[in-house]
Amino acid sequence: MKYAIIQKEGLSKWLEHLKSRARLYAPRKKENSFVFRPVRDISEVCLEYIPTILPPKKYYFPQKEKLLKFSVRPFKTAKAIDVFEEYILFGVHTCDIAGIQCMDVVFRDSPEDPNYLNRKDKMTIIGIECLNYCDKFANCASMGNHNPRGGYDLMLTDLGKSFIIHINSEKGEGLVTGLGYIREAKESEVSLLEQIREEKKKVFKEELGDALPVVYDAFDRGFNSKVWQNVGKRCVACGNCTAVCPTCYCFDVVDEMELSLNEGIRYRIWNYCQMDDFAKVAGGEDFRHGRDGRQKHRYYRKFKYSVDKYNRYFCTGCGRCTRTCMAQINLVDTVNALLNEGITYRTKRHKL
């Protein structure tokens, strides 16, 4: 099967059948947010949500991840990996499934990193396609993520009665085989999931004033843009952006000794570009010291470091660092912003 069908009423068997095949985790409501969390109840799953306070990248590319143990005296080391056991992320918007294929990029360049790999082999990834916006703050479509483009072994479109199924993976064909509530779809479920994937057209448009080759030569030219000295002054370095970003990869490694100061664990934690002494070195030195400087770095690794390096663009058009930021700057009217002055230098050099 290519595609299968589940009609509603069957979500919640499937979900129960789900959480006897692994660790289920889903997005579940939490006040006014959302949150992924491990599914104890199937009621409490969500599946229209704006994206999470946290991506899903916390059970992949965890805060705090054991790294090893050791002692002083005698000195020994020992690994201190936890187990990695088989685990399901349900209803993952396109966005943040984007996220992961991005992370993926990053931790298999060499030297590639054994535990997101570890941890990356036992997950399945079941997400659901956004019909339309989740708030005003998304930018999905100019980044391309508001339409399935793999990186899931299933995938869930709502028909209206039901949800047609999109088999991406064995993986995934193992998890809707050989039950009864889930069938092949017919080719006039094919053609209504086409039907709509045309209506999606009209809902969602290009958020960023240009295509995204213009907005990558507009970041090749505006490094010394004003724009960047705009962003720093409102900035208030609280790094709410950086912490919920999908695709931001920085750690820190540090060490906790026990009581006895002789033995200890070394984690490896996130840790943020936009945080005063992150670029700090022996000497302070301090190679991003204004807020300006911090917030352009942060811009360039999606829009134009990565794009150099991996030939993706590390913005998957999740909206969380604009709604998050406590100084409310947006980040479609940054990289407008950038393109209006690429368009003022391009008329003046055209007088010229």
Second form
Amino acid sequence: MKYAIIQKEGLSKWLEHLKSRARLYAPRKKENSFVFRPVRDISEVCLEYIPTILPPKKYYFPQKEKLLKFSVRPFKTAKAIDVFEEYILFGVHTCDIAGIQCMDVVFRDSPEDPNYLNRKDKMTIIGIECLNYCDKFANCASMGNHNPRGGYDLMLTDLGKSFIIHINSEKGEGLVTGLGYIREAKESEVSLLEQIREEKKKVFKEELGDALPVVYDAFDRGFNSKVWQNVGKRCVACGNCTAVCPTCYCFDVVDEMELSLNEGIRYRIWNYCQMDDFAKVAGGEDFRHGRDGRQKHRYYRKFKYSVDKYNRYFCTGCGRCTRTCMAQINLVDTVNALLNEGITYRTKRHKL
Amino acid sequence: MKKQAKPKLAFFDFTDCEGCQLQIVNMGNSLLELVKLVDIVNFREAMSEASDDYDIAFVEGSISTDNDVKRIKKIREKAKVVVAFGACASIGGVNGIKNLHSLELAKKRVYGEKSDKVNTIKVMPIQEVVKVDYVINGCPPYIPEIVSVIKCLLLGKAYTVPNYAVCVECKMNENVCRYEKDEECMGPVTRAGCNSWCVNNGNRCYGCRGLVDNPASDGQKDILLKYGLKLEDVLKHFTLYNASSGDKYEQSFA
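We have the form predicted alone; now please give the form predicted in complex with the partner chain.
Complete assembly follows, chain above in first position.
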């Protein structure tokens, strides 16, 4: 383990340095919300922020991404993007880093996704640890993502007048060494970090009603639960929850022709299980007809299917789906309602 | 090899403001590309020549008189392809407000004493009268979507208008939700395809593209409650463009 220290006064100098090394993306304010944007002016960078409208996912899995170029006559195809550029994601919350780890599992699974991997290879992640809740919607403590758990190159933690930087990769090390304003951390500073983590335990409490394995069990038997009818009744299928989720990775592939009607580009575009026609196939058959079934599917993709397939919960606890929901569907409440049904179920079975 | 003749394209307008045709003029470079592929033979707003020999009819405006019915049927007979162009042609549009009252009242309000000399019928999108091959929604239509539909048309492909809410595109554009700023917006129930054009530019969604196939009524009420909006206010926004498809929203909010 290796730690470095940067005084807060040195931060803007460091950001200028990072900006000169690669394309730099960081959170900044947009009206009353926050967004990741390319950094033009260092003063725009905002390190105290509630999760951005879209997660940084948009940089390694863009909303609309070119896959290949083609022409009809003569029939030819070619790579649409030749060069991927180096970039740094700065100030990423630990929940969003967990999101990147989830996407990594998916896109590295066979067959590997070349576009994703190309982008991922060029990415450097500099995280920032939250010492307090961003707002009431997060459930990061239950998901275990309120503390850094790897998946980054550098991690910043606020020590008051300075940041302690955890160096977690060679790439990260290269960005902090040889700079006059960043020095190695003293032992006392590392133990201060441990103290801060201890203090954090008082702030972050598990938001879900029970431990994750119990949540998994509740999902295992909750497929026909009334909870889903209730959620389905309130859902308006605006698709916001899936659009903002750091671990939703569904996409549609479309070919778009130029007006010449000879050349075109194949794109992949984000697509969501919450759309009315998502599971509709030729002949008009719809495998997930109602909003209840579609919402249920979303939750199962976070708390059950991903655990079965990748041994990983795909909820990062960022709280975006709850924050953005038009109809006030709350993830913690929904999971807890399912857990409560489980308790009734267990008590009933016990009586029998 | 003899070059195949270009298909002939004609524009027609019914009850409307002709603003959709203006979007064709606003197409810029795409228009220059387009005229390489089609011959525009009838375009009152942009040229003096007019021909009655055409293959593709872009029809703008809603049907609101008996004469309109006859005229659109004739256009349908002649054209190989009919495109409902813009909100009035595709969903009835602003003119549909007339349908909220009796025809008698509407006539009196507009024409006063001469109201008995005027022929008027309920406002209809053109597909209520004739078969339509392509629909381009919007007031006015979004130019990239016009181009997409034209490409599909020339390739003989179907164009599928999205059946999801404007919110989907709005989130992809990472706009701050209007509701988060205590401003209302028709995005959650309005059919996408415009790339949330209005919200991107600081406006709200007016619902000009019509409702998604299956708008959620119960959920909508929750939203109204959450943001402290009144049902009447929201209905007012709906009827601006969607009055002639009244059945659909009445069911939704009953």
